[in-house]
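This document starts with one chain, in the form predicted on its own, laid out as structure tokens.
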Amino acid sequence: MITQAIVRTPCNAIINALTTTDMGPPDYQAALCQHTAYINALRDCGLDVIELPADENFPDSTFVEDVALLTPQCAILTRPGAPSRTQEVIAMAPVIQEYYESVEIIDAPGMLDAGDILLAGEHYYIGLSTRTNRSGADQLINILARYGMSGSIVRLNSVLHLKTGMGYLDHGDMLISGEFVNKPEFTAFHTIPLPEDEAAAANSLLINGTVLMPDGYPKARAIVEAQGYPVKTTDISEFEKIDGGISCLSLRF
């Protein structure tokens, strides 16, 4: 059961983040609003929420999902693939510290963002993206068989993260979407696929129990509910401008 997550307040820098999108830059007091009230989704989802105060050295820091994997037996440091957040880690380390006693750290030559991994049951699936290669899934692969825990490698052709077209729900239920539909690794799963103009909802959290959806995608969270689980919205929409999605602004554990 997932009991606690981490977030971090957006800085006024939030405007010059990283994006791959046509949508402008977010409105920060607009951020604010929305990342309080997704702070407040995940207290009525169940979780205690460590806030972390804006940190104006680094324009993406909010998205704090990138930075590290939060397993049950160890935490694992990331080392982001776009130069601009490599020592967004370091700010982030001592705040792990703090929770996990095993933890473990992804070297260069290696570039992981923990955007492309996913767990599914209790196997990591790692997307091989234009922030993680080879070498950074590889070394995740290693830690996590240290800790007797399993991943393997998906390949990706044009998301940005492995969560960014799909989600996993439970009972074998996998959010899927555009590249995803289909693609072999993923057949032994209950697949779902969502329409293409709401694929964006593909990146949703189960939070036990509940579906955290992104607000504004009505036909997929009627396909969620249509599964039998219960849905809530919160809007982020803000943070789509900047590649931003559900599970990008926390880490759960």
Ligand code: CIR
Second form
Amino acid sequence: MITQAIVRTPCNAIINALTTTDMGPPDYQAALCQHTAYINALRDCGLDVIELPADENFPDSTFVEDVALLTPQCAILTRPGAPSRTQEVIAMAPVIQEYYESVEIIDAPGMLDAGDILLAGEHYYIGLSTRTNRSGADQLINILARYGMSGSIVRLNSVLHLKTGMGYLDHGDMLISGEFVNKPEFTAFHTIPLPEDEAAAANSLLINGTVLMPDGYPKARAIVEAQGYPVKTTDISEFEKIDGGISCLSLRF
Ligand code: CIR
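Moving on from the form predicted on its own, kindly provide the form predicted in complex with citrulline (CIR) as a structure.
Next comes the full complex, this chain leading.
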């Protein structure tokens, strides 16, 4: 059972966050309101939420998911691949050390964004992307193995992160979109393709029995509900302008 989540308040500099979209910069006040609603949604799913203060040094620092992987056995501080994000880990390290006895790190030349890591059942899939390289993925697989866990590599074509295009629910149910449809790595799962115009909803989270999904994707919501999952949605449209999804805004453990 997941009991806690770590989030970081968006900073004013979020208007300069990295993006691959042409949706324009987020509105800061709207982003703050959406972030508060996101925290409330996590609380509604039964989580205690640890709120970290805004960090103006790092425009993307509200996307805390990328800087650490929290497993049942240990925490791994990543080494984010975007130069403007690599140092975000420094501020997160002491927070993680409060909650984990065993904390591992990814070293240079490794690059690893945890948005590229998907836990499906007991296995971690690691996307090779512009943010995650072979060294980062190999280091992670070695760390996981030392703690009795397993990981393997998935090659990505066009998405920013692995979890940009997919999400894992439960009982083998996997939400997929775009380049992940028919990917051989996932044929053993019950893959649930989402319509192309609602692909962003593949980044959804199962938290203590409820699937937390982004607002605005009615077809994807109906598909998930038809699988028997209760769904809760929250509006993250300001974060979507800068490539953020539901999972990116928190670290859950
Ligand atoms: C970035 O480009 O790093 C941010 N603008 C978006 C990060 C999204 N994080 C995630 O998918 N885990």
